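Encoded as structure tokens, the following chain is the form predicted alone, with no partner shown.
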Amino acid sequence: MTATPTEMMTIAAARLLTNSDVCFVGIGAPSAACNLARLTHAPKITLIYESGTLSTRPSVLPLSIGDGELCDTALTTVSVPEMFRYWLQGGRITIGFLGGAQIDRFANLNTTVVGPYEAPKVRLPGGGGAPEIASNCQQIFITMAMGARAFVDRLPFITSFGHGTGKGDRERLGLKTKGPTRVMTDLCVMEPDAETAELTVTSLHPGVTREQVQAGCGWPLRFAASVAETPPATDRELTVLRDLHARTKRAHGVAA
């Protein structure tokens, strides 16, 4: 069995999670990664969604944070103010999973506008809870497919703060959490450089070249001194992930 680039991105993200993690889960690719981990190597992981569902165990991927599947399968549901004030701002979330429309070299995210804020070319959905997640979770994992329009040299708007303009910016703003520590893409894995906080390619997915990765990025990429190859997807990982997506399509009335 051979993984597609999107499947490889999801699997690489899922592998980072453990039974002891408490994850604030975003809809889409983050949700797929977190639930893949729960269904394979991390059955005791605690998944939390923005709507207030704690330790939810969905059988299909939710359409939104308000999907009834989350509440139906949760240990309990709390109010959104309690979710943010007690759980998130209280430092009880180990991992926040985010995506975005655009990202820059310091893992800042834009989900607000493309183009000038006053007269944008595109107005995006906005931040929702993402800015608070980026600030208060102990660390952030980001999942995004590569492309020059998504990985840009300069963001028109910073919705969720990553590492600002480099190492030390989070601390100067009084943020005590690590911020983004991994960016999982469909081609590679990136991590912030220890000295500069600039995103650096540390692992290439099977069959992917440096040239392919650079072509999907809007700034000159840095590569680690020793770039690893992401371990190929296992048959079990692919079977569980594909079954999850197939169940989700059936539940939502989409032909498989």
Given for the second form:
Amino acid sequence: MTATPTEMMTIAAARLLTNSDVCFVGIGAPSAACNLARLTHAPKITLIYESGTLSTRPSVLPLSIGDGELCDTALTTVSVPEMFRYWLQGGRITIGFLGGAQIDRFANLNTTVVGPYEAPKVRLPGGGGAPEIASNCQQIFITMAMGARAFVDRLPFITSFGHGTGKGDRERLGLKTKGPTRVMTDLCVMEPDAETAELTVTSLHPGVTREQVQAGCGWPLRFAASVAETPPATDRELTVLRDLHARTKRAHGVAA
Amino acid sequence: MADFVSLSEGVEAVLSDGCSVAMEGFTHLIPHAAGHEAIRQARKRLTLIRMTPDLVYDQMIGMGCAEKLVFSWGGNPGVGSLHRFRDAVENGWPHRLEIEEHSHAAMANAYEAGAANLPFAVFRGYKGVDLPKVNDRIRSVTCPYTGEVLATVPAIRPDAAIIHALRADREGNVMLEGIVGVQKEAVLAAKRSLVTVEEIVEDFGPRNANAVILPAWTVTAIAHVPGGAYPSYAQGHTKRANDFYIAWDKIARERETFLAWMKEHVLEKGPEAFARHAEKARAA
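Can I get the form predicted in complex with its partner chain as well, since the one above is the form predicted alone?
Starting with the chain above, the whole complex follows.
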């Protein structure tokens, strides 16, 4: 069995999660990664969705952040103000999972507009929970597929703060959390450089070249002194992930 | 005390042209039937408030009901764009839409401040991001005890709140269960409120002592609209129609297909159109 690039992104993200993590989960690749971890090596991981569902164990992936499946399988469900005040702002989340339409070299994210705010070329959904997830979780993992329109030299709008313009910006704003520590893409894994906080490729997925990664990025990418190769997806990881997606499609009324 | 009314009477009682309304529901219990009734009554110049404006606000914006949108996430969850919202912001169709944009944390706190009769909400947020540059309602306050600078937003105090709930009893008390979102806060923050319900029961019967209940004296009007959240859902009654959320992307993408759908399914229909969703769920 061989993983597609998107599957490899999800699997690479899932591997980072442990039984002791408390994850604030976004819809899409983050949700798939968190549930894959729960169904494989981290059965005791705590998953929280911003609709208020604490410690949820969905059997299929929710289409929205508030599907009934999440509430039915949760330990308890709290109101949305309580979710954002006691649980997120309260500092109880170890990992926030974010994606975005666009990212820059310091892992700032844009999900608001392309073009000027007052007269946007493309109006995106906006920040939702992301601005405070980015600042209040102990650390942030980002999952995004690469492409020159997504990995851009300069963001038109900063929806969620990563490392600003470089090392030290978070501390200057009074932020005590780590911010983005990993970016899992469909081609590679990036981490902020210890000195500069600029995203640096630390691992290439099996069969991916440096040229391919650079072609999917709008700024000249830095590579770590020693770049690892991401271990290939195991048959178990792929089987569990594909079963999860197949169950999800059936449950959402979409032909598999 | 809450009055029991028909849906059209209820919408007429709480909505007027130019007023502000929060039709809340965080994925669950979204008051779609009431939104359709507002469209049929051709309400205009509304300020629509909601954390997650989804299909029903897309429909109201596309039908020209809205002058302004106060929101924190405007998409079709798990599917993509709200095309009518985008068309209004990007192209001014059917007319220009003013927007006041926040984050979820800000709006959740602002509803709570409204319910608590406070002038503003304070929270730890908006650090390093661009929204405060384009929304002058986002300001800050210095903590008098620690010196920490915290974000503030004005309390949300809508003219009207409209929500969908699981049940009301004969006295007009309202019960919500499951993902309860910010509906309790929205009703308590608003001047007047309409609640559509799946069922009206004699008595709630045995229940959790901490069930979310809005007492009759906090609600203006109640209308019995089974299935009234469709394609959203009502925990224990109906399931979320994820297939319709996916289908909406195609319907709403073009103005013509959107208008044709609205004519057939909203303008030429009444609230009874929602009952079949409740019946289908009961049969399943």
